[in-house]
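Heads up, the chain below is alone and in the form predicted on its own; it's given as structure tokens.
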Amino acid sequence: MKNACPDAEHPSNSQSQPHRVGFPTPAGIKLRAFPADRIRYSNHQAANLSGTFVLYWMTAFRRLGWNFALDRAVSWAEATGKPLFILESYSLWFPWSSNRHFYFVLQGMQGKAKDLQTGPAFYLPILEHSPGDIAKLLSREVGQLVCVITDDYPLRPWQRQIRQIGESLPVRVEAVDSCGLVPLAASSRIFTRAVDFRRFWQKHFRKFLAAEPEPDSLRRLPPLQPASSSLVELLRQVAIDPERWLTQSEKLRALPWERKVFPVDLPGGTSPARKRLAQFVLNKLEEYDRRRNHPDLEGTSGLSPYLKCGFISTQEIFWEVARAENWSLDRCLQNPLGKKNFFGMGAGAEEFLDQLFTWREIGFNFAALSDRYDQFESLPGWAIQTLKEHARDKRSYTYTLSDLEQAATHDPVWNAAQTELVTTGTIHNYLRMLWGKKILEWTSSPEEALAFMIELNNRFALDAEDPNSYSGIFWILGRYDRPWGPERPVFGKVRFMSTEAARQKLKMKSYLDRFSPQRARDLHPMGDP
């Protein structure tokens, strides 16, 4: 369903994907009902119904409520009478992976053990070391598989795993999404403007709202009775203890990174992100749009990197903000124009869930239908045609990749945003846009800024490698945007944005004293694992 063109808005040739339609469900099985534009088929196997255990896979959603992908495993394990067993797995091998982004998932991890010590599910965590390895591993002992359910998440890494276990296996391999509000097979066009994709999921929210994922599917599951299986014990025998790895900081720093990152205070898992979400909507929903752009104020919301890495869903997200504002479906504009204004709720609320629905889900529409989401060839044509037009304007500045890392420009507000993405692992949502906007005024090309940004924000930041981010990092060159006058040197059409601007309008005089590079150095040596 992948589309090779930049700037078109409906695919026209598409690549070898997993497919919508499967084998047929044996007979005798009744599954509840699903939302059939949230599955794909790895493979056309059948389920295998002499199978000890139905497997989830858990690679991109790591909850245990919300979560499409864990509803459907649920199911298969109810309609079969099978055990569940949820194999949940960091892979090394991912282009970015780090010490950093692995120490918040193990946290994560250490709380879904805890959870279902006594649950009614088998889990165990475990290391995908090398692209396969777990297909591999599988298929060592596929005899014992009902089916497999894995997580449907749109970027390369993960429809790599995807494609491999459903040729690995000889077993139904099923990949549901469970990315937003919006199923990434809502619609076969590319959303090229924010105000169109806004005013799509708008026309089709009372629908995308029915179907939406259980808070707790895993209680439909009868009390787990103790097994033993070569397939247990196989992967008993790789499986990794999260709370020993956590308190041992030597298996981190022993693991093959190629990137070394030290990991931040963060927290990682279900728990952390409920924790925030609430104080949020207690504390700062009420007030968002008039706070968020403001460091030093702290009006966002922070759960960037726990949606990230699938520890939060956006209907959880969106229940808890209509809870807040007694909100009921009847407020909801019934002609939506693609304006904030859609739900009938505060300001602050409206503007908030527009970045959750429209900012955030766009990216995915993108990754899903592109296989060029992370290309500069993907911007629109006249992004492309004015940037290479204004590629040799002279620069006032030319920075290095590691003059960057370093936070070592002219510019103390650009280096103290690069300062808190570095020691914090994220970096605050306006500041982001003149970070990533001052990279392509200080670099030699828009291909090396781009380069640069993608770089930096991969390594550092919690919530990347993700189409959000991704979507954030094209903006700044053009995707999503128009062109802007007057034209300017190094930017051409592209929106131009000042450090000067951004002082005068934001407050942010305790946030530069915050993370002065100084101060954050006395810190963490930068690169410090």
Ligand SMILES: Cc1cc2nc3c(=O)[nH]c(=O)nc-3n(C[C@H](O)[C@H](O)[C@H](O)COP(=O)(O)OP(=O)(O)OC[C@H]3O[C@@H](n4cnc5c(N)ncnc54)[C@H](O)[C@@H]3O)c2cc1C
The other form holds:
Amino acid sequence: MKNACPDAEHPSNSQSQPHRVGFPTPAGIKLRAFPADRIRYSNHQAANLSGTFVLYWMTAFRRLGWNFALDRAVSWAEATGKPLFILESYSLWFPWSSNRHFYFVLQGMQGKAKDLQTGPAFYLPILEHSPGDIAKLLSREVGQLVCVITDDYPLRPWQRQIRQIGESLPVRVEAVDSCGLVPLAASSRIFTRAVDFRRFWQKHFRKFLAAEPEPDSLRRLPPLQPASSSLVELLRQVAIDPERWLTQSEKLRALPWERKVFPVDLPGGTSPARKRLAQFVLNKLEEYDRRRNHPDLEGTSGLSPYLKCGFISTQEIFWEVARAENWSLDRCLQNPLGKKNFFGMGAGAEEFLDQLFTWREIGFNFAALSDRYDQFESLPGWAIQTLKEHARDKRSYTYTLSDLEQAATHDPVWNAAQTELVTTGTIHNYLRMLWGKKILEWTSSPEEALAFMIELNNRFALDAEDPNSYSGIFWILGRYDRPWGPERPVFGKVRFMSTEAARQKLKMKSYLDRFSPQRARDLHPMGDP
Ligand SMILES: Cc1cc2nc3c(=O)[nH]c(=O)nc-3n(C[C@H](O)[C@H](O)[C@H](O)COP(=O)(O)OP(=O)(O)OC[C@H]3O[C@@H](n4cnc5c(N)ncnc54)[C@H](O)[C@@H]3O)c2cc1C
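So the form predicted on its own is up there; where is the form predicted in complex with the named molecule?
Okay, now the whole complex, with that chain kicking things off.
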């Protein structure tokens, strides 16, 4: 699926890259109709009809509804009459795993454990300490697996898991894409401009919407019968109890992570995500277009950490907005393609859905199709050229990673944004752009700026590591943008942003007060989880 690349580590360079044609479905097994462009096969093995369970290995889409991967697993369970086992993992070996992310995910695990206490599927949460652990574990009881369904998420660590499990198990493994409205396989073109991607999804919107995941496919499964099998015993031995992990902080402290990335006070899971969505739609949607850029007005949804963890889907969000707007499909049929008023909804809803579908999903398009989504060389040619031409320009300030991490620059607005990131795990979107632009301005080269942005964003942000981490960071350096004039020191033709202009334009007085680094240090002494 990905374009060729010299990256030897990348799964697409392996012989066993997931593919679109699977081993034929066994005779007599009737699976529900399913969008073919959402499935890839991680090996060429048959399903094992004498197995005991259909296994859904949940790694990215951490929700029990509106989830194509879950729908597919339910369909296999129905068709074979075998119970569904949902194994949800958190991978300690992923590059940006931390107490902050894990704590957020754990709360979601706790919710799912409660929801599935009495069925209709078995559920166990588990930790993966090293690459391939879960594949090895399952291979010990592979005879009990009918087939494995897992999540198809386009970033490298997830792709590595998909490849490893396919290689390890002599049974059918399907990777299912539930990333968003637009299937990852919908186009083989990398969109380099938002306007083209907007036009593309709008053109196919009816088709994408018609093939949406089910709000609650689990309801189709029969009640669970108690089961004891060697697979269940094996998984129970290694499963974690989210309740205990959440209440015994020494367990989190014992993990081999730096303590600066402490858990934050944001509830994780699908219920909190739905609550946040409902409040946003009720109180903020109408004025989203006017309020979203002002830090003091807190006019955005705050949904990105929930989307990143897969606690909620774009389709569910869309329908919540559509209901509030009394929307029906015929309202968008006459509107010209490529514009933001596509749906025929209010200005707030139009702007919000444009962020959700155009800006969020263009990042998935890039990550799914380019092996180099996180490499400097993936920038447009004009951006590489102009940044290189200005790489040796004199900088007014240069800061080390440690200066930046500690919000110790001369600029109070930047320091506040960095403090928000470190203490809450989020940054207001407008200030996030300014935050990145200043890192470019204050580091010794664009490559160093890129490395620092990735490090700080992915380490501290609850909505990272996500395709949008890279689209946001690379936007700072020119991806999805065009050359701007006048040419400036350090930036060259890359778009410039100034703190002074932001201060004049935006309401941020109480934001600056709330996130003054000193206040934050008093609240959260560094290193204390
Ligand atoms: C340097 C930099 C780094 C970024 N890193 C991340 C990241 O790690 N993870 C992440 O999800 N987003 C990232 N973004 C994009 C953006 O900052 C966040 O998606 C947005 O601030 C999330 O806030 P919200 O949920 O309140 O958004 P809302 O304004 O409520 O928008 C709704 C949803 O639309 C999507 N969205 C909104 N703005 C953008 C945008 N500019 N680009 C892409 N999608 C968008 C998000 O999924 C968001 O949750 C980054 C942007 C920059 C400039």
